[in-house]
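One chain follows as structure tokens, the form predicted alone.
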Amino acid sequence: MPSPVRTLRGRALSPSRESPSLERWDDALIEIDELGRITSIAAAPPGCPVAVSHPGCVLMPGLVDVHLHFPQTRVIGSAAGPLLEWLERSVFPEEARFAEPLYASAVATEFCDAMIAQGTTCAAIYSSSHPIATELLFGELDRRGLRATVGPALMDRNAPAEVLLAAEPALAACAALIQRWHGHDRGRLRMSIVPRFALSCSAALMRGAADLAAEHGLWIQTHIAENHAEIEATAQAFPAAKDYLAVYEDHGLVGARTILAHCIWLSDSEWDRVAAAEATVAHCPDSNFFLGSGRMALGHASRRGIEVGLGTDIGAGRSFSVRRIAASAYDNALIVGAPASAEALLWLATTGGARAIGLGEVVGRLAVGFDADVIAVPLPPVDDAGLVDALIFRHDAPPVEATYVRGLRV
């Protein structure tokens, strides 16, 4: 593989530690390591003698995408009706393919790929069911030198049986991806554990996941309250539990390494017991928009303290560009008559997600400590007053010129 780079030079800007503000630097000289950590970040000097890294693009720190399923690459703006339904007509089936591992060897070439082309650097993933095409997948995450935080769907109900695994041997193959791959290569590559939601999981699948994640201290991904047929069905297969995150509560699996995504319709008390956990929330408004779920405000999370992050929602979000779902968050809060602004949403693009996945202090800014996890964005020709409107708002904007991870070109 190529040497990290030691340098970067160029337009910049990185989002402050605690609130949505943004440093910038017209012309900034980055500094690297050896093992790809920013050892300085400054105005270029006077006669500077490094050239400008990229020409016409802004340096920022990499995207991180909190949410996101491997194994729906494929099926992106497959339209079948709402979750359930579409998990069925269009998911379903798909995820059944992945129990070939030639067919996610090549799902996985492609999902990295687009990671990289819209400067993804840090993602928590959903894989498939089948151990085998997460073992593929970490693979191909490391050879294309990517930070990701990863887990097979865990589902021993509802769905057909090529998608099912039974509790005793999907605890038993993720016990063996965790020796293979939690901790890998100084972190940049972590194991989670990822019951699919509820109405997949049976009790003792929940309560094994939930031992096993305490026993590694392990990071947990699940959804909740994104469609009431989804809330009604679950209230029906949990009669004892009093709300849907009493389900998750029920069973161990709800802390301070938990990331909920969706929770769109939850009710005030759920929303103060996610806080008093200290568990994290993906938003995802773009596949809540096309799947007709609902819309989550930002406000029920922020003014509990609680972390945020942004997750694309691969496949029923339509795109890999983290980018695009801070516009698509921006529109979400406008009609839900909270608005937040454009540097509040780059906010959660970057050091938001990197701290409600436990890597604020690794990733998501440059600066002195951190890795050098960043990415060349082409611009037009803007003023600092036009800069993160341009980097969010155009649509129609190319893929990022360049992606690194720890200073080397992924």
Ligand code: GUN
Contents of the next structure:
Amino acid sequence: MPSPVRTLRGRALSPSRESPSLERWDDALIEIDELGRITSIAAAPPGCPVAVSHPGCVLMPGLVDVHLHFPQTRVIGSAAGPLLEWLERSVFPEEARFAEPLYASAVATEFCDAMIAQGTTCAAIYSSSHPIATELLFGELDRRGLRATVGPALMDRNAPAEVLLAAEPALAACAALIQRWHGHDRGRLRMSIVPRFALSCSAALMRGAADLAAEHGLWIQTHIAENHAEIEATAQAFPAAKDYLAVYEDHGLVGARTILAHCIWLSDSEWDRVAAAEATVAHCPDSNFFLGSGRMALGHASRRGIEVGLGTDIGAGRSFSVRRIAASAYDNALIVGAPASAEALLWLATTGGARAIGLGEVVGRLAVGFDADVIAVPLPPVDDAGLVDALIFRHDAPPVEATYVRGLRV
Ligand code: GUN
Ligand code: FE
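Taking the form predicted alone as the starting point, write out the structure of the form predicted in complex with guanine (GUN).
Okay, now the whole complex, with that chain kicking things off.
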């Protein structure tokens, strides 16, 4: 087993526990133990013998992507929206290819390369519906040293046969994946339960999914209230439910380990119930722009104390860069009339995301006791006051120089 670096030194930046404040060090010395945990972070002492780790870079926590789709890596930028048309024309035909193991493993490599290149150290990922593709993705994430929460997209209706799997074999495959991967390498990899969205799931599949998640204490990921046509079709498919969230509530899918992606068109009642259940939100503004889905106001969540992370939503989102998604979130916030600062968005991109997937005491900050998931980002030519803005908004800046998970360079 490779061993982690035991020190990192350099200019550093970390979110504090509470948004939006950041801690900054001109020259920090970070000490790391043999398990990859931070044991100390402080100003480097005078005459410090440790060399600066990445000259010209700033050290910060690895970025957290709380929502993306592995099997959409090769259809990024397919301008076939809105949502339901895009799924039919671009997404389902591509996801069908993941039945083929050689194809799935080639894309798994590209997918991990893309995350690492953008400094994403931790992600909540939808696989295709195929158990084999999910197994291959777990294997590649493991070899590459990334941290992830992953499940096959559960779907047993309303899509081409090649991407469907009936409830019984799908849940049996999940049980096998849980045995193999859930909690692997001290929790670096976690299995999650992913009913894709209500339209692609029978009632039996959703109920079985909820039972399996409850039995193993797994996180649940799904989509909600993204697009008007989707919302209308869902109401028709589940006439007994009083609204979209109720479809998931009625099947046992909404709780303190549920990540809801998009949440653009939730009613006040739905928002209140998300808060009461302590479910969390994946905010995916770039995807929401690209598919013309609408704009989620962060205030609905922050007013109610709901945890929010940022999602690239690859491939409806156009970039693996969570920094770029933070920039989209900035534009989105301005448009809805509730501006957000770069500091608050960097907080969401790191510790906010970690909290939204239950890892808020493990990653997302540079602090004693946290795992040393760290990236070195080339410092833009800017004074200290403009640093955070420059880290988020200069899209033409070079990508990250180095990405570490538990002190291991990935
Ligand atoms: N709703 C159901 N499936 C998907 C998907 O793959 N992407 C997005 N953006 N929304 C969805
Ligand atoms: Fe999505």
